[in-house]
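Only one chain is shown below, in C-alpha cells, and it's the form predicted alone.
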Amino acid sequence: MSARGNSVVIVGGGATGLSSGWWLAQAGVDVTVIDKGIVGWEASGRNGGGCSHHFSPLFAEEQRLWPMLDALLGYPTEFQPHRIRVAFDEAQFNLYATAMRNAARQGFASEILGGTDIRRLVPLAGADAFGGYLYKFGGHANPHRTVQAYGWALQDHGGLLMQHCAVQGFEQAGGRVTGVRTDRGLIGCDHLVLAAGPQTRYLAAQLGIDVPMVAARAEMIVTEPLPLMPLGGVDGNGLYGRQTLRGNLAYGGGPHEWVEVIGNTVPPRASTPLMQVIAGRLARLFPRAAHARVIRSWAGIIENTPDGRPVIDRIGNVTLATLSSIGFGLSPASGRAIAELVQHGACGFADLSSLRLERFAKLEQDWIELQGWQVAAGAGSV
C-alpha cells in the first residue's frame, strides 16, 4: 500500500462504513472515514436499531458479533437479545413463520406463542392478539450508542474520521482510483469503499459504475417513557422498532416516501402525515399504551435496490456497500466482509454471490416504474 495519503478511503460514515473502518484498522489497515455531515445523521442513526435478517449471507455471523460487540468494541451499544413478533390473525402468523423456518435451517431457536403468552411477555398488547414468536436470536441496539461506538473504537485503533467532509469527485489513472476530491483537499488512496447509503449511486456513477437505487424517507417515532416490558424488541402490525432502556417507544415502518437524491443535496427530513399512520397502527399493536404521548419524531434518508437486498461487492479498487435499509443490523458482520474484501479480494466466511452487482445486468430501464416507486409531488420539499 501507498506511502501516500491513505491505504483505504471510505466514503460514508454511517454504520456500515463505520464499521468497515474499524475492522480494517484493526488490521493495521491505514483508513480513513469521511462523511459529508456527522455519523449517523441518515439512516444509521434513524432506525428502529433490529438485530436479525435472517435471509442475509451474513445472518449467522451477524448473530454472532453483536453479543460481544460491547466488549470488541470498549463502548456500550445497549444490545438485547431475542425479539418477538406480534400476529393478528392467521394470515400474519403464518408469514412469520417464515423467519422461524430460516433461522431454524441455520441452527437458530424460535418459540411459537398463543395470544395468551404474547399478552404474558408483552404487557402493553391486547385482546387481539392472535399470537406470535419468540425468536431465541436477533435482539435489538441502540442506534446512536452504536455509532458513536464504532466511531470511537475506529479513532481508537488509528483509523482517521472526517466529519463535515463532502465529495467533490475522484482522481483516476490507469482504471484505478487514486484519490477522493473534498471540499477539504485531496485524499489519496489504494482502495475506496463507497458506503454513502442513497448518495451511493451518484458517487458510483461518477466512476462509470451504475447502482440502482431509490432513496426514500422513513419516519420514526417516540412516545413518552412506559414501564419496561420483559422483551424491549417486540415487532407487528407492520412495524419495527424497540423499547429503549428509559420506556420510551421507538418505531417506524412505512409506507416510504419516495424522494430524489441529487449529488451531496439531503433532502428535507420535516414529518409528514405519516407519523399519524404509524401512531395509529403503534396503538394496535400496544392497546395499553394508547395513551401514550408522541414526544418526537425523526425522519431519515434510506436506500433501496430493486431485490431491496444489499449489494456488497469489489470492482477493481472499489468496493461498493450498499444496504438496501438494513445497514444497522448487519454492521458487525458487513464491515468484517467488506474489511475482507478490501484486503483479500473476497470474504472468506460467507458467500456474498448473491450479494453481486452483477445481478442487475438485465434490469429493465423502467424498472422503478414497474415497482411503483415514483416520487410523488412534494416529496423532496416537505
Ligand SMILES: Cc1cc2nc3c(=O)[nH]c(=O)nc-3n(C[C@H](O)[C@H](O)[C@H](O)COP(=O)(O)OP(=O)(O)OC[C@H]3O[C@@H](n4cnc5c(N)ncnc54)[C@H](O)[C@@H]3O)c2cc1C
Given for the second form:
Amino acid sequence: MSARGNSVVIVGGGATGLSSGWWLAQAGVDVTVIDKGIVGWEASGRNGGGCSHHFSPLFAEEQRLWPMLDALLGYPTEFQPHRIRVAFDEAQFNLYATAMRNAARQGFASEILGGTDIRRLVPLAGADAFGGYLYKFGGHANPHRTVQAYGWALQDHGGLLMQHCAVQGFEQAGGRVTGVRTDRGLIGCDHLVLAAGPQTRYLAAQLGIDVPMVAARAEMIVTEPLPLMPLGGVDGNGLYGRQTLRGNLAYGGGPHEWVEVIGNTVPPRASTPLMQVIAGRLARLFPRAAHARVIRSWAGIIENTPDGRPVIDRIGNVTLATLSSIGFGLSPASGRAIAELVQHGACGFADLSSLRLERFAKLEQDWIELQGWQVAAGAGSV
Ligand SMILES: Cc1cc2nc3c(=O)[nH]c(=O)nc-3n(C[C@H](O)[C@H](O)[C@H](O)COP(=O)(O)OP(=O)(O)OC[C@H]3O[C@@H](n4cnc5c(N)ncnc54)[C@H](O)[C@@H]3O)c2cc1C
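Could you give the coordinates for the form predicted in complex with the named molecule, as opposed to the form predicted alone above?
Every chain and every other molecule in the complex is listed next, the one we just looked at coming first.
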C-alpha cells in the first residue's frame, strides 16, 4: 500500500497515532486520524517527555530521529538531548548503571558522575547527592508541542485529522475490517490502526483480538519557573520529568494506581496525597528548589502490558499499537515502524518480533493478580 486512494484509518490522536499518520501521509497514503477528544488529550499530552528507551528494539531509531524531528516536522518539539540521573546512595548508583551498560552495548556513551560533578551540573541539587550518570543519549521534549507538531505536519502532507469524534465499533466483511463506526457516521477503510492507548484493549476486543493490558493512573506536578539548569533532563529519587525551557520543574512518579478504563474516558484529576508525595520527592532531588510553589498538576492514564513492552503487530488489515508506558519517547520511531507495517507488512529498520501479540498466547488467566496489578477497592473507574 503506497499510493493515494488506499485509505488508512487510525484510531487515536496521541503521539503514536499522530506519528504513524504523519509517516503515512508523507508516503502519499490517504490517512485519517480520529480522536474522541483533541490531540494529546490523554497520556501523550500529560507525560514526562522522556525519550531514553535503551531497552527497546526501536531505541536506535528513536535516538536517530529526535535530534532532527523539528526539521522533519517543520514545527518545534523543544527536544533537548542527554539526561542526568542522580543517585542518593550506592545501591541506586549501581542500579542506574544498567542504563549505561545497556546503551554502551548499542554504541551510546555515558559519564559517571560523583557528588561534586552532580552539584556542578545540576545547580538545584544538594549536599546528599551521592553521584550519578550523564547519559549521552535520550533527552526530553515538550509533549504538548510535540503532539501539535505531529498533528500539523500530518495535515501539511494531506492527512486528515478528526477531533471530537468517538469510535464506537467496526464493520467487517470477509475477515477484514472495512469501516469504522463513529458518532459522526461510518468511515470506510482498507486498513485500521488501533493506537487508542488504554482503550486499545476494548476496541481490539470488538474484533475478537485479546490485547492483555491494565491501566494505571499517574500524576505530575509543575513548579513555578526557576533558573535554568545547564541540562533540563534530570531525574532520580523515583521521579521522571524535566525542566521546561521556561524554567518550570515538571515531574511525576509513582505510586501508580491501577484503574479500570471503561469506554470513552474522561481523564482523571490529580489528587492531593499523590501530589504531596511527588512534591516531597522533588524537594529531595532539588533541595535548592524546595521553596518553589506548585502551580499546576494533572493526572493521566498509562497503558501497561504484562511484560511492560509495547505491542506493535499487524493482524490481517489491522495494526495494533499500544506502547506500554514508553510511547511518547518512542513515537518518532514507533510511528515509522507502524507506517511500514501498514504499507509493507513488515518493518525494514528494526526487528519487531519481541513486540508481537503472540508472545502472550500462554499468559496465565490470573496474570493481573500474579503481577499484583488489581484495581484497589474503591479506586473506581475512569
Ligand atoms: C504521567 C505520565 C508520565 C509519562 N512519562 C513518560 C515519559 O517520560 N516518556 C515516555 O515515553 N512515556 C511516558 N508516559 C507514557 C506515554 O505518555 C504513553 O505511553 C504514550 O503517550 C501513549 O501514546 P498513545 O498515542 O499510544 O496513546 P494515548 O496518548 O493514550 O492516546 C490514545 C488516544 O486515543 C483516543 N481514543 C481512545 N479511545 C477512542 C475512541 N473510542 N475513539 C476515538 N479516539 C479514542 C484517546 O482520546 C487518546 O487521545 C507517561 C504517561 C503518563 C500518564
